[in-house]
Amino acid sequence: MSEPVREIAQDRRLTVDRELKGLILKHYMSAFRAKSPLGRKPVAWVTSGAPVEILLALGILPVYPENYGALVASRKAALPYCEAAEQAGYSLDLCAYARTNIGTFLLGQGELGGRPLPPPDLLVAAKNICDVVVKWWEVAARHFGCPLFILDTPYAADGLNPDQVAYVKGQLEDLVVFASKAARRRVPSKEAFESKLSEVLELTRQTVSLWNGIQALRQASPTPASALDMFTNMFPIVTLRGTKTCVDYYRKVTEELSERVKQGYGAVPLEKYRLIWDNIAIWYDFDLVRYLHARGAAFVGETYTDAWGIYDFDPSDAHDPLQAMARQYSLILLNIGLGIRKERLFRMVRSQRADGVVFHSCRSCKTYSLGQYELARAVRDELGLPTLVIEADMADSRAYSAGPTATRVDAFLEILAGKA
């Protein structure tokens, strides 16, 4: 797939991406410094759905092994670590992010200057994304001998009721005590903690507002940013959410995209088709996206990047920040029913004026992939749009075949052309 796309894949990326590389490096270096004798700052390994604002308010640095797995996969380096985990007895059917992370700390090697992630002082896992993370975090807790907190979020198939919110809020109160003690710090007073937490949540709210504004800018034709831009530029909203650094960065992204819209400058030259991507990126093969770009197909929305816009804490909840967090962290994309997912997908298709939807049936992320064929049927039957299902994995390249995928993509493009 790479031959037809080389001439367009480089000069259309956002210029702010150069700053993004520095943010990524600075984030991981800060984690290593925190573990140095002079750092003395606790490090927490967290799942992608963990309530990191609480940790930030307590002065604890959150690090995301899943995000690190994406980084390793994007460097096409995940396979040796997956194999190391498999040789240690972990199943090939286990999440590739988990196998990558476990392999790195078993080997004591990684992609951060040859090092794995710095070891955690505490671990926080939230069940709002999948149950695999609980067992994964238990493995890490045994390996590093550090305390683990599991946040149980009841499945919100049709939304939330007050009892569910109260249940999760109670656990968040427990997390404040747990994290303080694990970090060997005094448990803060309720007033002092909520004051600091409200400051962090305001930064999250600003970040999410900017992120949702960026997604709205992509409604322009031609779209100023495609999946290549969004999958890479989601790093700050994942790892730096709740910080001023994150807010400042997305202001710059907003400025650049706004200027592109004014100039009519698109991420994809000669945009002909507007597509939606469902599920996690195939991190080791962005040539697939470039292949589509070369044929005039631009991704104007992704359910995965859009999902990070849910953390929009209502200012009216300022009097009870933990309750606001209990509500939002229970409504993660993978903790809601298929009916709500369908509503969100349809809303995106309509707002972004999409011509078709590409579903990545991800072997590793079974929770995300479950129900995709039903969603694809709904898109075809109710919206009258063509769909494409690609079978792959976000990090393990052994589950992906580029040749047959290209054939299916070409057939999909023929259908789009026939409907144009």
The other form holds:
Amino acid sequence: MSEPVREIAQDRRLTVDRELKGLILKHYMSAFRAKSPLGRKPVAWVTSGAPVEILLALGILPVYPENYGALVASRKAALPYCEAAEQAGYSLDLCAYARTNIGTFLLGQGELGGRPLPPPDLLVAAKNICDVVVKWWEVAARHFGCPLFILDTPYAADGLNPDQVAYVKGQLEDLVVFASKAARRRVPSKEAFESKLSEVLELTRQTVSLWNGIQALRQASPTPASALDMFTNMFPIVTLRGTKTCVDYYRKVTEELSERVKQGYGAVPLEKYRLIWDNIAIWYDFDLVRYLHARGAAFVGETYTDAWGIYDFDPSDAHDPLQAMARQYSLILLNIGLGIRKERLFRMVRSQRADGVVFHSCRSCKTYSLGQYELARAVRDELGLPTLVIEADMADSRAYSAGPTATRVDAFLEILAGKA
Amino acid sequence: MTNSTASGAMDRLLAAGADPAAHAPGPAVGYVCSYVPEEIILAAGLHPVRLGARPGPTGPADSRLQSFSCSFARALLDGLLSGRWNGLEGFVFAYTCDSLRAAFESWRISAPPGRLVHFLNLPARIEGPGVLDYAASEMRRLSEALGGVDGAHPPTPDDLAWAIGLIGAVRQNLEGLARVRRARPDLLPGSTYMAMARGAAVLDRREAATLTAAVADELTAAMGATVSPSRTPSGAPPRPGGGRPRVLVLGGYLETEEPLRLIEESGADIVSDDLCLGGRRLEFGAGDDSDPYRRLAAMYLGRTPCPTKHPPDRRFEEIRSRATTDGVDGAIFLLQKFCDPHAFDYPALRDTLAEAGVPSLVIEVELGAVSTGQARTRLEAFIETLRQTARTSRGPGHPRGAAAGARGPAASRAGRGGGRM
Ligand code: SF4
Ligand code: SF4
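Can I have the other form now, the form predicted in complex with its partner chain, not the form predicted alone?
And the full complex, kicking off with our chain again.
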């Protein structure tokens, strides 16, 4: 590529990041081990909004094709897999995570030591993040010939009504039976299952409370963590939510960030502007964020990382864990109405004392991106803050050009400078 | 029924389909998606109008939805924002896909005050525990919302039974017309059929029922007069129409009949379809009478599924069997650009059809049209291969040869520009 050279900032990496690498490796290795002759642990392919606590309580190992897509994209390696899917007839306008995943299983190749994800014993997708995953998981089910469960979460346009909660809860009950059968396990008794489930939910709750605490630490000036730290450090809350490992890890992150705050050590040297990022990371171009860092702009919040702070199961539902899950899994960021999403964004802008919002208009992800123009308008008109919309894609670099984007970033920074 | 009555009926249906805003009587409620039960709107004393989208470049919607939302959603929003539908009392959207959900969100920010903007939050699953109950609860919620619209009343069970009957009659007539199209695409080309079906989703449904019945009767009679066996010795439907290859067309909601006309002009007869306004609108579940909303829920859950519904098995099976029973030589996918649900199904459906001996071609549609130049060349080439395979496998004695050159009254209306919105 003959893009102009962009002056970028050196990362001030967290020391916990070293441990994070090990966690990622261990997670994927355990998935391969599960499928080895001695493994005997069933593997489920799940979406990022799937109610994994149920699977964990049943002793099933969840793996996340979306996370795998992000991993492949951050190695700038998504293209050949996307192209393989396109060759097979999948439109290049489809979600690049889906194309990456489909490409890897069609080719039987991937980025985990050359391997794709281990094949699933069961497939679980929740519609709460998009309509895409329903169709994508159908494709996988046809390919692997394995059982598929779709958790159908009606749109929480203005919150939830009791019929919706009952419908989702009924499906969760059904999922317990489905997953047990698909994993060739005996369906557990209600009592035994719910007590195990409550333990897992408690671990999720602890994780989420640490996570929200970490986000709150970023209210400090300078912020102890910017977008790159958070994008990479969301791996455990996505893939290991509901485990002790996850809780332990975020304790360490909390400690390190607290220490940074105490010492006034910022993620970005000479923090001048505080920004919010909306939408998925552009995994193959972290240099864009570093470019902002080099100009004193730090990210103090991301709707994308904030989204994981929502799995805060209501303790008043403790006697009915499935009900609590039905609620929470219906209310996640990509399943709520635009009005509620706007409130969440505004709240974040205020709590993190942000000066502007950067919207990554992600071509792959309609569910996240459509509506951003309305949100950007609201940020400008109602909060009086500048916005920047970047046209890109989280994994498919063909939809993106770094040069012109940098020019637009410069113009945005000038507006911020004028406001300061 | 005289010929001129039927011809007048057809003209009226085509005119309504071409210009819905001018043909919908008030007080009317616009709806998007064929999963919205017209029956409930009717039963509330309102008039249901299927909201389409004007083809061509979009204007105000471009600053609301990115260019990677499907052009249908964008053009639909554009029509709404530009005031085209300001005469309507309300708007009902249904939960199908991410693009349409976003169009709803934008519209509810900008809709004129005092209008109902309702989101029919139907399940994506069409079977499984709780699906029927939940769908019925959403139908009831729609009914309550509509009951509050100016000029409407809360629907009674009798109102609903009447409306179910009326819509059932329209559907039955459309099915009759589909049979004519299947047996005699020379009498009723697929593009004309679809243009009439579009009109039947716009006009007063009592009128639509009368008009569709008139045309169906007339064409069925004409069909009986010119073709003797209703089935060939092999059991397949006859193949008249000048030896033109018979195709099945698959896709979503087409903004115009333009792509269908292009297929016909390129030399094929459209005898079968899996389109939103066409084939997917004909078969519905039965449902029992205990409660009208449960009945409606069962009807809509049981209809020919669209790709936004799960599981996909019944959809695949129905398409496969339709291709066989309708005796098609090939299939043409009209893929709406940026439509995720259809695009994900395409490779597997293509393979399913291929296994059933039906070759297919995929053409992208955007803003109501195909990118004509290249698409025409590809269509002509594909249809030519169909013609050659059909010739070698059928031989000269095939019944299709018999009706060569016979073009019926409907054919003249299928010309370019006849049904443009
Ligand atoms: S469309 Fe968006 S939410 Fe859905 S799988 Fe793709 S990236 Fe994730
Ligand atoms: S054409 Fe596809 S993407 Fe567009 S509204 Fe219809 S189902 Fe949704």
